[in-house]
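There is one chain below, alone, in C-alpha cells, taken in the form predicted alone.
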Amino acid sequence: MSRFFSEKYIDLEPYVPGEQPRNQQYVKLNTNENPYPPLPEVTKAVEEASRKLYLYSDTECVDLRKALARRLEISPDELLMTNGSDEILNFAFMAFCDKHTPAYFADITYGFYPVFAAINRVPYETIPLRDDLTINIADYYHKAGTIFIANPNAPTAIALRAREIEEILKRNPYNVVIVDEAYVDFGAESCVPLIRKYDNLLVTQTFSKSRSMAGARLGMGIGNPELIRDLNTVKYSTNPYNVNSLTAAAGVASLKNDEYNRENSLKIMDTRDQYGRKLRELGFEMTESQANFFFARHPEIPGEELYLELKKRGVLIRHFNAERIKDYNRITIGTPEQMDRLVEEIKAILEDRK
C-alpha cells in the first residue's frame, strides 16, 4: 500500500471474490453463476436503453420497482434497488450498526460481512455454527445489535425455515434482522411475506443468481417503508445513481417473463439432485443444499488438493482456508454437460490416488 493510505484502513482485510479467469477456458463452477443466459428480451432492452446513455439513470428506479413489487406482491415503497445485493448489505451496516449497535452473524457465512463491519468501524460478534454446520436459532435470541443471516447460508448451502427466522424476529423486537436471500429461489422459503408483520425485518435479494444477471449488478432491499427510507438516506448520501439505466432496463425485461427464470431455477435444482447422488456414490459427504451449489468434502482427499487438481484439469471450484471448513469445497451447479465433466475429472483424480 502507498504511504498515503489512511491509517483507519491499515488493518482492513478485503473480501476475496472467486477467480475470474481470462487466459484459459475452464468449466467454471466456482462463483455460483447461473449457467443459463438471460432472456433474449433482456439483451434487447439493454440495447434500447443504451441509446440514452447521455442521460442520468432514474434514481428511484420507478419502473423497475413497480415491476418487482407486482412480482413480490408488495408495495414499491417497500423496495430499494441497489448495485448488487452487496450494496444493500453495506447500506444496512451503515444505517443500522454503530459502536453502540454491534453486528452479529455466523462464524461460517458470507465473507463480506466482516469486511463491511470493519470498513464501517462496526464491532461484531461471530456466532459459531453447530458441528453439522447448521444454525442454532436460539443463539440469535435477545441480541443487543443487528443480526445478519444468510438464508440459505453461504458457503454451507443450508437454509432455515421461515418459521425459524420468525422465532428470531420475535425475540429481537428492538433490533433489525437482515435476512440475505441471495439463493432463496433454489428451494428455500422466503421471508418477504413477514415484512408487514415485523417492522424490524429487512430482506435482501439479487438478480445475480436465479435471474442470470450477475454481470449486471442488481440487488434489492425489501422491508417496511420506514426502513427503506433509512436506507435511502444512506444511498442518497453516497451514490444516488447507484443503478445504471442499462441494468434497470434489463431488470424490467427479466421480470416480464419471470417464469423463464423460474424454469431455469428448477432445471438447476433437478441437476443438483441428480449430481448430488453421483457425488455421494463417489464417496463425497455434503450438506443438504437449498442453493445453486454443493458444499462437499471427500474423506480421501483434502479440500485444497482436490481444488488444485481440478484446476489443473480445467475445472474451477471454490476452496476456503478457514480451519473448520478447509476439507470442503463449494461447487456451483452447472449444466448437465459441465457436471458430467466435473464427475469425470473427479473419478480420474480418485483413480490416480489408488
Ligand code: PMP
The other form holds:
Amino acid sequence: MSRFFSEKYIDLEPYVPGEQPRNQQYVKLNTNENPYPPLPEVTKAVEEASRKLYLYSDTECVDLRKALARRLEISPDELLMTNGSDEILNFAFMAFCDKHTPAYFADITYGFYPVFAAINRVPYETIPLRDDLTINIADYYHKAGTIFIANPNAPTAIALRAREIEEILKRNPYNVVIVDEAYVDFGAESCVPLIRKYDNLLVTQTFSKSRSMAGARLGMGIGNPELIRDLNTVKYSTNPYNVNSLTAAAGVASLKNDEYNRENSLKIMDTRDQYGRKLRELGFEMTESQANFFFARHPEIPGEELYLELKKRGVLIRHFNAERIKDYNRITIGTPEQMDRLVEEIKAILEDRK
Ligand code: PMP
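Same protein, different condition: the form predicted alone was shown, now please give the form predicted together with the named molecule.
All chains and molecules follow, beginning with the one already shown.
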C-alpha cells in the first residue's frame, strides 16, 4: 500500500477473480465461461463498429435495449445496460443501500457482494444456507434492508422457483430485492415476468454465460422504470459511457441469432446431465445444478487437494477456502471433450491414491 492510499479503503479486501492463466494451455473449467464461441456475425459486427471507434459510445445503448426488450418482452425503459453484471450489482449497492438500509445475502453466495458492500460502506448481514446448501425463503421475509439473491446461487448451482422468490418479494414491499440471474438460462426460472407486478424487484442478467461474451463485459438491470432511473442517476454520476461501442454492437448481433445461444445452453445442460452421472459414478456428491457448473465434493479427496492435483495435470477448476464449502470444488461445464479429459484425470488421481 502506498502512503497515499485513502484511509477509507485501508481494510478493503478486493474480490479475487478466477485465474486466467497465460503460461500454459489448461482445460479451463474455473470461471464458468461458455465453451462455445460467439457466431462469426458477432465478430463481424465488432469489426464494423471498430471503424467508428473515434466516436463515443451511445450512453443509452438504444439499439441494444430495443433488441433486448423485444427478446425479454419488456419495454426499453425497463432496462439499463452495464459493463458486465458486476457493474449493475455495484450500482444497486450504491443506489439502494446505505447505513440505514443494510444489505442481506446468503452466507454462501457470489463473493463480490461483500466487496461491493465494503467499498460502498454498506453494512450487511449474511443469512446462512441450510445444511444442504439450499435457501430457506422464510429467512428472507420482512427484512430491514436490501436483499440480494443469486438465482441460481453461486457457487452452489441451486435455484429457487420464481414463485418462491415471489413470496420473498411479497413480504418485503418496502425493500428492493435484487435477483442476480447470471446463470438463469441453464434451466432455472426467470423473475423478469414479475417486474410489472413488483416495483421492488430488480433482476440482473449477463451476456457472459449463456451468450458466450464474458470478455465483452455486458450486463443489464431489468426492473420498474423508476428503479432504472435511480440506477441511471448512479451510472451518469460514475461512467456514462460504461458500455463501449464494440460491446454494444456485439450484443445486438448476438441477439439477432439468440437461437444459437439457446442451443448452446441446451448443449451445456445436456453435458451437465451426462457428466453429472459420470462424476457421481466416481463417488462425487454434488448439488442439483441448474447452472453451467457443478458444485461437487469427493469423500476421499479434500477439495483443495483435488484442485491442486487437477491443476498439475492441466485441468483448472475453482476451489474456495470458506470453511463451510472447503470440501467442494466448482467445476464449469465445458464441451464433452473437455469433460472427458476432466473425468480421465480424476480417474487417474483416484487410482494413484489407492
Ligand atoms: N453474478 C454471479 C452470481 C456471478 O457468478 C458472476 C460471474 N462471476 C456475475 C454475477 C458477474 O458476471 P459478469 O460481470 O461477467 O456479468
